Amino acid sequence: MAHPDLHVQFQGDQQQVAIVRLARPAKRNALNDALVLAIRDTFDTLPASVRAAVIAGDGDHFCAGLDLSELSERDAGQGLMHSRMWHAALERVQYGPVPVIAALHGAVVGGGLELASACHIRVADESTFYALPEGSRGIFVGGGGAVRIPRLIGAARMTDMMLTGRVYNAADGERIGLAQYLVPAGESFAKALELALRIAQNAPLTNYALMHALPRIAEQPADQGFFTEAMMAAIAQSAPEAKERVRDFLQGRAAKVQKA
């Protein structure tokens, strides 16, 4: 179901890139339950033509986290189920049908950082700042941040952010791994879209393997990881599109890698 605070449009040849925009600028794009569920539903129902997606935020900020004005008192069981709802929604971003690039600017705070960490590539501009203020508010991350963020920056850095309220600026955030790209202010969406259009040209099965197999391989013991890699390599190279691309390269019809 469409949500007034989540705008979706399509770009590129055959509408191959979905642009998903958080559209609550007056609230710094803070997330409420309805918006989280709308994100889930969007990735569950992407058209078959879509091969990559960009998540961005309207206004001055990507996402300032959980909308605390809508935070209700819950008992332990209700709190558990609420957190699991967020987990299910953001899993559709991380383990959905297409790679997702986050275009970051301004606040990437709390639940906003949890959303960004569920994406596969993060592009920050120089206005970006990162924080996890849950520790100072007497709560704990509940949208998957305790799993995803330490895998980006390590448990010690996340512990520091939550214990002390430390805020990382854009440059330091890229240095520690919160973003893979850092661009001038105002340019994160353009860079994210450029990457998405490039990614959309990849063989879909290769993209799927990178999204679904690679993170699982990283968590496996080495012997299991090697076996999973071999299985995925065999499946990917057997796809007709992969065979055609290899033939193009061998016959000189594909571009060779050049020095950047």
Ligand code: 1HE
Second form
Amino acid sequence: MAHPDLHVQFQGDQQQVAIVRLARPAKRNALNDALVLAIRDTFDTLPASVRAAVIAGDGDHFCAGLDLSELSERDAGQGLMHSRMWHAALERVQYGPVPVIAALHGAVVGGGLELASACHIRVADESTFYALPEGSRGIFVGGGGAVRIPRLIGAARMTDMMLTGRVYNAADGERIGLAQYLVPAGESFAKALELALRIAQNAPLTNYALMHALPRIAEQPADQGFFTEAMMAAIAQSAPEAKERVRDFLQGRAAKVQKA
Ligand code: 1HE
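Next block: the form predicted in complex with this ligand, after the form predicted on its own:
Starting with the chain above, the whole complex follows.
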């Protein structure tokens, strides 16, 4: 579903990277229902050329979360369905066809943090701050945050954020695991795009395994996890592309790992 506040473009030689921009800066990219559905539909219908995606926000903030002006008149049943709609949309981000990199700046709050936590990599710039103001608004997370955020930072830190309104700055956010990268102010989009272009060069099956197998393996009991890992490893290494890439390395045609 096309939406005036969600802009989608493509970059790279073969249009391998989709750039998805929240474009509602006057409302700090607050997510109304139409925008949430547009995110779902965008990740459902990415062209086959796309190998990675970047999601970013226009203006001074990544995303102010749920559009609070739509909250007013829902009853319990409607609230349940509303949360499930967010789940369906962010499920398409996390378990869609390609890895998604969030380019963060300014406010990453409430549903904005839930959206960011559904992405595979988060790149923050120094202006980024994180909060879960649901606690002080008298509500609860509903966009998958109760599942995804403790997996990033632990239930104790999320509990503190919601009970006390604690705001994490960019440096502390990176330290506790809210973002994997921290870059100077204004540079998160460029870094996210650089990473997306790099990720787009990976074998698609490896990217698929990292998106779809790894998080499930990490949730399995060790014995089942080892078995699932072995299955995934066998499938990945049997792909012709894997054999070609290994041959390239052995014959000196592929890049070595460089010291960090
Ligand atoms: C909004 C929203 C919004 C801004 N819904 N309209 N999220 C929150 O509780 C965060 C609420 N927002 C803020 O705390 C601040 O707006 C920010 C820290 C993000 C940015 O501050 P600032 O000074 O740059 O902007 P502003 O002046 O507060 O807001 C500019 C406009 O955006 C203003 O509207 P205007 O018509 O008066 O110009 C704001 O009302 C509007 N705006 N944020 C609606 N969130 C699936 S469940 C998820 C549950 C949640 O996400 S709850 C947390 C919601």
